[in-house]
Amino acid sequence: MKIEAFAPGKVILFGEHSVVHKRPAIAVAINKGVDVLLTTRDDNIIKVEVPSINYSQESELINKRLDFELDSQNKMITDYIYEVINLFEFEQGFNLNVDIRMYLGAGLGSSAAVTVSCMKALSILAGVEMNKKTIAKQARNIEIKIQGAASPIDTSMSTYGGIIYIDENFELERIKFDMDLQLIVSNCQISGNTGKLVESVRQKYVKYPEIVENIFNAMQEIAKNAKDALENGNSELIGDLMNLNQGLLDSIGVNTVELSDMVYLSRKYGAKGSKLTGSGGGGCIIAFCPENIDTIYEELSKKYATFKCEQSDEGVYAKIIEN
Ligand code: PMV
């Protein structure tokens, strides 16, 4: 049996960090993500391959299960894969090839895309029916187990695709937006550590509760206004709100010199709005470029790894290509 699966990554347009403290956020699934190819074997060996990090490992199935202990120190991308494998029982071994077609550890949701695509493919092989709601929930549980804290953003985007508004109760609402968003992503190629950054924001909240509460409230207003701006196609407002959000993210300490450089460079060449995306501390910015997209792309590309980012309306999917 051969199964193929794909799950998209995401960019957060509004509300990273404040979402962890129950404020709304908006994210967009992107056309870069993770492809999985699962091929059954005649023995009881499970071979996991992740070519982009030169990883290849064989392990033995014992009583239909893999004996995997999470090493909480390292938080490797492969931990997510083994946690997914551990959800199921298997009658036979398999080769699992995980092709990560996106930047790793850069705020684009690579770990969620790995978790969700593997879960979809492996659930089919194990004969376990999993709808999207179950996949998103189980995938988030794995993120929480490995990372400590995680909002449902990344795993929801990889599962459902599209542009999604997550409200303060973590309920998801699809935003209707028919145009191409004209986004550029630039990566400073320094990785931020999501767990540590989330913790540093929490500590600021404990130290300056009133101030940080007000910052989160402002982020909440931005996300709410942004939902309307997107639905009404109001580019001017979308851009302004992104810039406001960037200033607030800077104020809670998750911005860096490199991120600022990319933000100001994109604005200099005509981006209507630009901000860091994801946990910050490195990683990527997104620039909203309804005009001048080619010039902004060229200028950012001179200094940083950059791509024009199309949205992915589809979430995770799988197909059996050989039975
Ligand atoms: O850097 P990423 O892609 O893992 O995004 C993290 C977003 C945060 O809001 C900072 C954390 C979360 O779990 O929502």
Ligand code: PMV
The other form holds:
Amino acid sequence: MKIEAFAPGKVILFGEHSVVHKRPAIAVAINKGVDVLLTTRDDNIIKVEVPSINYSQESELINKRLDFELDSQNKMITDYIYEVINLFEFEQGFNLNVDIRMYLGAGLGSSAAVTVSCMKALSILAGVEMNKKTIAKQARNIEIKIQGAASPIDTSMSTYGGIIYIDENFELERIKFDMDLQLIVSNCQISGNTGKLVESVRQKYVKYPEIVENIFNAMQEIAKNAKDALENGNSELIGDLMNLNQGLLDSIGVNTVELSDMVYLSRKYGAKGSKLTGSGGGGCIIAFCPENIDTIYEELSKKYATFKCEQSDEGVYAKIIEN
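Starting from the form predicted together with the named molecule shown above, please give the structure in the form predicted on its own.
Coming up is the bare chain, nothing alongside it.
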């Protein structure tokens, strides 16, 4: 049997950092993510391959299960794969090829996409019926086990796809959307420390409460207006709001020289809007490019790791391609 599965990654379009302080945010599932190819074997060996990190490992099924114990000190992307395998019993071995087609550790939800895509494929092989609600819940449980804490955003985006509005109470609402959101993601390949950045923003809030409160309130208004702009297909407003959001993120100290360079380079060559995505301090920017996307991609690619993408409406899916 051969099974193919895919789960999308995500970008934060609006509201990073302010969402930590109970303001709304908007996340978008993108059509770059994780492809899984599962092929059954005639023995009890499970072979896991992750080409992007040159990983290949064989393990043996014992009494239909894999004996994998998580090393809490060594958080690897492969841990998510083995934790998913641990959920099921299998009658035979298999080869599992996990092709991660986005940047790792750059705020794009790679661990969630790995977890969700593997869960979808392996549940089919194990003969276990799992709807999207169950997959999202189980995937989040795995992220919590490995990371110690995890919001539902990444696993929800990888499972359901689409564009999601996260309100002040951290409730998720799917945005009705009828346009192509042509995006470029560019990676400065410097990693920011999310925990330290969140804490630095919190300290600024304590030190300058009225000023930072007003910044968060402005981010809130941007997210609310952006929801309306997305629902109405207003490209001009989406771009303007992204640029405003970037300025506010800069003001709370999470921007960098490299991120700024990518932001302004994309605007120079025609992006309607561009901003960092995620916690900042490194990682990626997103550029909204309803026009000139090829030129913008070409120019950013000269200096930075870059890919084109758009929203992924479907979320996780799988199919049996050979039985």
